[in-house]
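In structure tokens, one chain follows: the form predicted alone.
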Amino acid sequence: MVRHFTKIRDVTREEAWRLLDRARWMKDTHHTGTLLAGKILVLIFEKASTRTRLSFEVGIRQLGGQTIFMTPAESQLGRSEPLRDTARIISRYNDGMVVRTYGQATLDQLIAYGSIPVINALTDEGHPCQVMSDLLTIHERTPDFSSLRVAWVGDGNNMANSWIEAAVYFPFRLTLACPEGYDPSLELLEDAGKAGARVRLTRDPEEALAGAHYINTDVWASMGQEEERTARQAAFAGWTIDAAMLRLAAPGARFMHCLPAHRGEEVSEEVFEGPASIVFDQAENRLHMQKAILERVFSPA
């Protein structure tokens, strides 16, 4: 059976917890292995990246595998060949695909027409590897999630969507503050509520920050949204996580960001470089979590 990891819901609640434990063990033991020996994974990146590319390439090699990096400029992805044909060809040459793209439909086609595992390295709809890595970063500091308050402040983007998914499996309380017109997936919110997740949406960033133990944000305009930059800056005016905002959170609250950050926009320089910031621990943990995900995808059933 071919396994994929395109969203957090691709694993069970128990498997999600095991990923946290396994990633922590891999980090603590500096784990390397031979699970991917003799395997080649193609990294298909329609969006540029630093952390995602490096962490996956290093992780795959530490598990004994090899990588091929492919962008639209270097392949038929940017031309007229149907994606379904590309999926079938890639499957005959390689053992897995790590895909960083725009629409979720691209992943769906690669899975439908390919015959090898597909891992979601980012789409406009979700960023599951990043959020699982962020949960690892929290778990290292606060193993018991049951009393945690997590805040998301800003655009209801792919990160916000994956945080909502995570709240279904992990018992933290999630409050998302998003301006009108920048909501996360309302379908995911509804499904999370039906599943018993403690998730709510507000228009007030101060309300989301009140008593929060972990504060998350992201850039106001992601890749592909450059033409919306001026409108988004206006919509998010007053939403910067600065020292005054941070003081609304619980004592000892930590600041998180998936990077890259725009200092002076969604976060102040003072907070980003201050003692509350754990953004570089998050970045490091991409490597360890992705190795755990790779192991789950490629281990024999």
Ligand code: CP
Given for the second form:
Amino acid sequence: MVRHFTKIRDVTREEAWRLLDRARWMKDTHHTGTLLAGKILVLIFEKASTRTRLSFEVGIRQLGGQTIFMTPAESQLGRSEPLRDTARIISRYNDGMVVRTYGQATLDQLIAYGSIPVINALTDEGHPCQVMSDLLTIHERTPDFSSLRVAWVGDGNNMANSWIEAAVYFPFRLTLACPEGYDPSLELLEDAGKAGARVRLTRDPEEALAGAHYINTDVWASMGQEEERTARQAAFAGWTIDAAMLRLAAPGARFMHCLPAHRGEEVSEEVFEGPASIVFDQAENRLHMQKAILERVFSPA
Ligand code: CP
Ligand code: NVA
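Please show me the structure of the same protein in the form predicted together with this ligand, now that we have looked at it in the form predicted alone.
Everything in the complex follows now, all chains and molecules, and the chain you saw is the first one.
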């Protein structure tokens, strides 16, 4: 059976918890191994990346595998060779695909036409590897999620969607504050509510921040939305997480951001560089979580 990881729902609740345990163990033991020995994974990145690319390349090598990095600029993808053809070619040479792209449907197409595992390295709809590693960063500090409040303040983007998915499996309370017109997936929100997740959407950042233990935000214009940047800066005016905003949260609250950050937009320099910020621990944990995800995808069934 070919396993994929294109969204958090691709694993069960138990497996999601196990990913946290395994990633933590891998971090503690500086794990390296041979699971991927003899395997070559292709990283197809249609958008820029620093952390995701590096943590996958390093993680795959630490598990004994090799990587090939591919972008549209230097492959036939950029000259309109259909993805369904590319998927079949890659499946004949390689053992897995780690893909950063626009629509989630692209991943479905790669799965439909390919015959090897596909891992989501970010789409417009979700960033599951990032949110799983952010959960690891929280779990290291607060192992009991049951009385935990997580805030999402800003754009209802790919990250926000994956946080909603996470709230179905992990028992924290998630409050998202997004300006009108910048909502996350309402379908995901509805599904999460039906599944018993403690998740809520508000228009008021102060409401999301009140009593929050972990405060998340992200850029106002994601990759692919560069042309909307000015309009978005206007729509998000007043939504910067600054010291005054942070004071609304629970004492000792932590600031989180998947990075890259735009200081002076979604977060002030003071908060980003201040003692509440755990953004570089988040970035480090990408490596440990990637390895746990790779183990889940490539271990024999
Ligand atoms: N957080 C994250 O995915 O960063 P990169 O875009 O650098 O991969
Ligand atoms: N929401 C951001 C995340 C970058 C890691 C984007 O999609 O550009």
